[in-house]
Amino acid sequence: MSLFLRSTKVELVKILIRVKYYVLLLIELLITATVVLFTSANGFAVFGLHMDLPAIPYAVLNSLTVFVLPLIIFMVCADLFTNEIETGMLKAVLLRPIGRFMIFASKITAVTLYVFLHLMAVCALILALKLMLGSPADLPTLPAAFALSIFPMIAFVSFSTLICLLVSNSSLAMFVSMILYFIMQGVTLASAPVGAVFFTSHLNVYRMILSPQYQSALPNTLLLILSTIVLTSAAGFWLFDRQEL
């Protein structure tokens, strides 16, 4: 176990090294904390529809779900998977004491835990801006949701990184990536039906565990994400066994 705590040690040094997810990090701060700010001054209306501060930080953890994090953790599965074959740094890391699976395991622990970082740190922002402006907590439900956003963005990222093991470039990977996701969310948009058996018409699932109403389709969502993590990682830890070196 001490030799898997280092090596996921060493795989999430690796990216925060990396200035750019320092400066992404930044960003969402900073847009967090801007529009509670400034709905909490003015109000906030979008197609007619008045959001008040309490359902501020939900729309934010939505759009975390939705568009920042998918991105990111295309990013950052690119770094520490394709590049790392590109440049030959993979074939250094294989040199040490240790074995594939505790190496892909690691990448993907490391980057697991990049992403709860960004929503542990966008939760505690708009928390202590709660509090500062006066307005109840909303403890502990908000971290709760925040905290359990987690189980689909793992899954986010062993389809990553599982795009990422099958092609041999960082940028194609990340374009892939995209691709496939936009057109997962549209065959959503399309056919709600259809796009329920995709794992990302289900981003929101702390709603469905906080929520009594959702609570009915909780399991068969679960299950459903719960298997898109172990298909996917089983799939990409048989290409990872098979590179090429």
Second form
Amino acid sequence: MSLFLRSTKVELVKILIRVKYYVLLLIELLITATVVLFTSANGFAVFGLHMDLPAIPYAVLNSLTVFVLPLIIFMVCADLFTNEIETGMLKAVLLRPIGRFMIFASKITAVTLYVFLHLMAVCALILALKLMLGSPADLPTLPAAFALSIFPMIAFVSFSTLICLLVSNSSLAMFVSMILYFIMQGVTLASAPVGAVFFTSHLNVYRMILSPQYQSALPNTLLLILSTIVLTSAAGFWLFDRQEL
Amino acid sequence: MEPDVLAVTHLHKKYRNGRGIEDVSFSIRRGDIFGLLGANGAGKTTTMKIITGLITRYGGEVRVGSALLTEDFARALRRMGSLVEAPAFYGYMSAEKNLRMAAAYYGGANAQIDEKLQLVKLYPYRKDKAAKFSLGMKQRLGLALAMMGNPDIYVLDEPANGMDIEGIVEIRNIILTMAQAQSASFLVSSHLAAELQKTCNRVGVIHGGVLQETAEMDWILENYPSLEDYYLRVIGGGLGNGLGDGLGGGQGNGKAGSVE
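Next, report the structure of the form predicted in complex with the partner chain; the form predicted on its own has already been given.
Shown next: the complete complex, the earlier chain at its head.
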């Protein structure tokens, strides 16, 4: 196994060994199951908008990508970056025979994998419940929508990493990340054309890929997400490489 | 001729507050236990942080065997085990899990875990969370972590810090045994002259960020009552009570010199 894979495994273990991250996943699955089962019996209304069972998986995915996963990403990045720098735990890795770029890339990959685990777990649960309820599984569109949603989440990971390396306290890093996210979402709500320059306006990119009517906007959106990832990762690594513990 | 296990040349690092190190050069041969003796703030930890790659912006050169730290970082660090300042570990993991995490970077080092835990006498506590360890146990865990991968050179910054007398003796014995049995080399820093006197075969005195002098321990003890007296003579008799005037007169026999 290459050093990068071994290092990524170490970072992933650091996430998965903490009980809070299991509890978050469990709560997420419980809420999903409750919503799906409740909808199958009664239908479901959100802000006066009635939803039926076929629409629910996409509503769940939307709430995941807009609310739940960003918060989880802020939390994990604060733990893997800010907290490790703050407590000196980062030395445990920096003193090992591995370059800083590989450490940085391993951490980002581990957070991305953890987020992907969330998406896949929720998707698997929805598919299982749909099968149990005798509803059409919506294959392969549903799993594809969940899997494709990882792209904007990678931008979230690199964005959050940058904030975590700019701020020296892990609680403050989470707070600043959340505030900036709310500001970006606020700008999008106030003015969609202005907000469109933020990657946070394109969290439902799966729609563009899976629905022919949106595909003309797809290259620009993917380019925006990709450039966010490249810019924030480059700035993040520059800061990470300058860390002197 | 076998290259030095560690060679540092003209190391230079200045912090914004004006402190740091200046033109530090020395080398360590296989089997050497080299002590870096200096007061708090003399530049010992800065020197060690540069050698271990924790500080990345500095002047000068660090070579581990034939690997230059700035060009072949992974190969250089592969041969080095370090304990710099407070031991770095994950408090929310057990001692064993911490070593398992470290072993991942060496490939196949899992087999060493039990041996290292036994060596630092933490085996009975291997399943306990590291955060709950006493100061001495944390230091031992740091030492076990430094041993992962069986390095050629150990860089240990105040390794006996926070230890009781038994712990200090155990650490010293571990260092002496490994230097003799495995020809491992050590760079050990301390502000306690008596401790370095019992452990090291060579000493460098660092003062005000400058490596003032290096000398063989045998030569020091032939010419001075103790390492402490030698140290006080080198730094200019800092106590002003005559203790530092020295008995041997310094560098006459070629076994002590300013720096290499």
